[in-house]
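Let's start with one chain on its own, the form predicted alone, as structure tokens.
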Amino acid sequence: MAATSMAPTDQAEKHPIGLTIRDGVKVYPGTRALKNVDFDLRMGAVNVLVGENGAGKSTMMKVIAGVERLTSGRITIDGRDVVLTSTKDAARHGIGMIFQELNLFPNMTVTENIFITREKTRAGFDIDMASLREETRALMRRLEQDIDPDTPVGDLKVGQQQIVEIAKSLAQNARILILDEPTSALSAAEVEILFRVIDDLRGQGVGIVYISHRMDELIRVGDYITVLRDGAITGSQSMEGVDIPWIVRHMIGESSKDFAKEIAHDFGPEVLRLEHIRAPNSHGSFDVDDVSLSLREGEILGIYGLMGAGRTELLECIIGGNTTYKGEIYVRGERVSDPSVAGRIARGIALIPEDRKRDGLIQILPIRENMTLSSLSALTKGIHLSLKRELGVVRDFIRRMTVKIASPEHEVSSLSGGNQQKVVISKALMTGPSVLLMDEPSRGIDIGAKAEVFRVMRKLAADGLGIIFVTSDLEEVMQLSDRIIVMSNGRISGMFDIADATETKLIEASARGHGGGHGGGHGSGHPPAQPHSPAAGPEGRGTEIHAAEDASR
């Protein structure tokens, strides 16, 4: 889907600009976040928006969507000058954008969603529902989902809540469209249905800005790209000619981030034991099928499969999210028995969620009450909490985790992406765990920020903590794992040592639905792991689930 090269005349005549920024400038109180930045969004074409956390992405996204005003600066929309006062005004101009972080009322259904503030009514009295749902039928069969209309949003998982989104877009035949992050929470399936969408728009003219961490994403779908470093542009041009070392280059001024290296050191004895762990749902099935795991000090155990495979709901089984599971769970070889939450945390479990707007965070409170909420108890003395010992340990966390903030007051909403996912795993770090849950670390998080983070995670399990992480990204899974199961419908699928791992491998168990494992283990048995020195996968792996499966075949 890359763009080929063209002359600028032919480029003028197929992807005109319709929209400009020029001088844009942002300030936030004690950050700059756009400095004097030129945008130019093409018409009929796909213009891809890279940089790292914090960079001026969404800001500049903001700023076109009527969410956010220059604070000096203009925009001309086909060469007007336009002032966007809202989200409302932008709309008028044929502007959509579907945000990083879901935007979507859980109690309300999928068509309610979709066509909230912008019902047909009939003779301008009553919701003519019907015709509102023919339609919705209408958007998920041409996202080739089958996701009933009269479904509660809350109930679907985050992925069809993302297609809920991209839906709710498309049904305001925008001209322009932003999608930030659109991929994060989706499943390979998903993501190619999401690309023909894109290519489909593209053809009828449609501007269309992408935001995504994810290199490879960006080379396959962008025709344009603009790079952004600290809020100023550091790059633009057609992607021609443009590879992942030329974004990294632009994006952090060095040719690369690497993931964490490892930093040898022995397991210790078992933190962590799971026996034949059920779940049912409410279909008359399981969501995780009799698992068994074991995990040991100073481990990082990834499980490793596509959306649906049960990963997520195994963690919440573990940490206390689900109370109506079968089986044991033991950490360091005493049965876990407070079915709680505050239970299991003080057992020394702590979990980092998937969906971290949702389940880490409270967006109206500052970044201080947000990452001491779970540990309050440890800054208390009799009935009185210590400020001042607060304040103090949440600034070595900032340090630690290099959370980028202008003031631990500041409310956690006003972070970017990354930064809010630094403040979740602080907070589950200073509840002082044995075992860290970690579901899906890395989403939403550029090269940088995960490098960070993944520089952390190995670090805590050098000092003997235990990890188990969750992620569908084959190339984290291969170079961050000691060992490396596979879940596909709710079993185990497969089990390895990562000396015998490979991405073939991965991908094959997770597309089988029952069966044995590979490489040192079997379905739900508990194999021995090992003590050795974590290895690092190899460079240049795939970071998609597609992209791998492409390989394979």
Given for the second form:
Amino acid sequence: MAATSMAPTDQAEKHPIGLTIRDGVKVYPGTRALKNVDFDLRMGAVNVLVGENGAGKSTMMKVIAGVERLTSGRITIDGRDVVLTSTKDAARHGIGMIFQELNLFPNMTVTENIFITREKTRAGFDIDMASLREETRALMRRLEQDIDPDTPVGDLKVGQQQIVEIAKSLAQNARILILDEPTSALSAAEVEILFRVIDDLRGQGVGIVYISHRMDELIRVGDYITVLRDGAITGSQSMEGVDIPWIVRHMIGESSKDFAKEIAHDFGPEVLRLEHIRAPNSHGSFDVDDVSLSLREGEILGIYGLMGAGRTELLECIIGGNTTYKGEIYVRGERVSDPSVAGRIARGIALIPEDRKRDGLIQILPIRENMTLSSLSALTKGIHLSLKRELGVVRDFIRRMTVKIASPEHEVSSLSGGNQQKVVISKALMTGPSVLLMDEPSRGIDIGAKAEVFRVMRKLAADGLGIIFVTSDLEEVMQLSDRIIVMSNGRISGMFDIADATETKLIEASARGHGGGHGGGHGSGHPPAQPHSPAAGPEGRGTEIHAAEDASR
Amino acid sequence: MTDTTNPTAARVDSGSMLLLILQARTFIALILVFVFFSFAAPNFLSAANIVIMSKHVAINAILAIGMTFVIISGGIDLSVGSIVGLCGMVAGWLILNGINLGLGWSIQFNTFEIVLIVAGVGVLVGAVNAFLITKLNVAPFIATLGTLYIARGAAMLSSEGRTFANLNGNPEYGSDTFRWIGAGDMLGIPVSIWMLVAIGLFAAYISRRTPLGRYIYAVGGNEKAAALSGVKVTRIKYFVYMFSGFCAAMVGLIIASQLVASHPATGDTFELNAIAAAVLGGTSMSGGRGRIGGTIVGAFVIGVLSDGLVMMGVSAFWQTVIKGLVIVGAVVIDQAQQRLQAKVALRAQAALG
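Target state, the form predicted in complex with its partner chain; input state, the form predicted alone:
In what comes next, the whole complex appears, and the chain from above leads the way.
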């Protein structure tokens, strides 16, 4: 599929550059998400984009899709400078983006979804349904899909819904199509269909940007590859000669950052043991499939894996947020029988959820009340809550965790991501846990706060806490863990001691078993992990939400 | 947000000042309403009138206190008006008939026992609400709309739509003191006002100084996060709806005692007045925010406004319009306050760097 050896001029002829970014800089308060990037988007080809969490992939694509604006730099389309101020604006220039979380109305039909806000009307108000239906049929023929225009979108499979999203973009004459981790929720068969659609579109001259973490997919589908690291482009070339080690090298860099020096300490006795945990999902398969593991005091166990691998769901089983799982959990050798979260907290388990905004914090309550929410009983005599003691404990944690705040009475939503995360960690630590579960603890926080969070983790482990932390960041998992478990499709697909773990081994293990009909990532009610960018919220269904989230950080 | 480092100090001050005024707005409104009517309406400030007005207000305020907890927890309780009616009928039935087990004799109750039973009925309806909402996953609006009709219908059925009159009680059974609830006083202050004070203090204490209160706010602010923090969400919801039912039962008793009669249509649309008082007092309909003190002041604003307008001779139709305007205005100002509050906090945070 990929063009075989061609001279540069050949490339330019076959795959003309449709869009370029020159010297693109994007600054968010506290972070530079893009640092002078130069990017060429080639038409009639698949331009793949890789990079770790927060490397800037999504930011760059949002700039192209009109969701975000460059702080400085130029975007040109077909040689002309353009300023894209909104998604509508971008659509006018033939750019469509399909977000990881689909942006559809499940209660409306395929036709209604495709033409939403652009309905063809007679006399300005009467919707010409027949002609829209005909156009939908034509689009489906173009995509070679057999989807009835009158089916409610909610009745379609996730893969078909994605096709509808693509049709929606094509209906607006999209010439550039951005796909953000399109396969993360698809089964193997659906992935094949999507790839065929991508192939067709490429043949029709559409320029496709393809973001994914799955290396084998990238190599299979891509014509050109661009690697981002920390907001800068570290590699950009045609796909020819590119293999997984090449990608990993450019993603991670030669010299890796040092997050925290190892404080040498011995592990204590076993503090947590899981036996055959299985969590069914609503699709008849398992989010977590027969996971057994053991954790010792003072040990940091990293769980690496792709989105939808079942990592978040596993932690939910341990904390008691999921009550439908089967299997046994032991804390310090004793079986945990209380299914409630409160019971688990009482047994010394604490969770730092992946999505701070949705699961970790109560945004409209003050910092103080958020911090003590899990440990109020310790501050209560009879039914009387001692506000004085509460404030004392809160002050103590603010100091220990170096949370930067003006007043503990301010709403927690006024804090930056890093400080919010420290509030969540404080809340968990106040319960006096012996096992700490951390789900993507560095997500959406800047590099300084990240280093502090990691320092705290090290120190807690040295103090004898057992820590399980979930991450999609290779570097992080390699730096912090004493032991690494890789999950794929709900199963443990690899277990490595830190001494013999390598990036390549982890990536290979994380792709193992994919395409095994795991279609349940979405819609199962659980938040799918979203490893690609801190800027994209999990509820990032629409562009407005994305923008608002970024602004609030 | 990024460039506000130096000139913030002065702006923070003026912002905080404005914020303070906005926060106290319901109280300021109450004072304004008071001052206005003391000039515009004759005898408005007489002790007798103040007592009468307070008795009117107490009914709505007690309902609104229960409603405030429900709204803070992220729900709504439309059934309180019907519970008032049903509980009044239960009280009337117990005084007139006792409980007839069909054995040729009946059980009669004294006033205290009647109060307990009636309170139990209110709490029970609240528990049904909570059951529907937590276990059967019915939206609070729909669940309590259902119990609104059921309770009202039950009240009608209890007397075939007739009024239970002459609830003077029977000294033999110890129920002759029933009238004291509505007509009696302690230290010159009516019993219903004392009940308002007691319920108000209790609720305010719960909300500010107990884990339970904190959990109510947490559930309303973010139910998922609260659950993951170990809050027993179901239990909290049971408490708020049962407490709301209890408040409604108390109001049912007060009205039945004041009128010495109970009519099954009593309490119709009371739930709307209770919601209005809570909202006027700064309770957020989306949950997580609100204060008992604010709600009581809100109930006073509504009560004083309507009584004052009556005394001025304003038509009942205009009264309704004015009440509506006040509520809408209050919510608009509330929005402005929220925005300002967030801005002040962000600025203070930005000043830290």
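For clarity, a rigid core is taken as the largest C-alpha set superposing within 1.5 Å between two forms. Values in this document were obtained by computation on a predicted structure and should not be read as measured data. Numbering follows the first chain given and starts at 1.
- Positional change of S377 between these two forms stays under 2 Å at the C-alpha, relative to the superposed core.
- Core-superposed comparison between these two forms: the C-alpha position of G333 differs by less than 2 Å.
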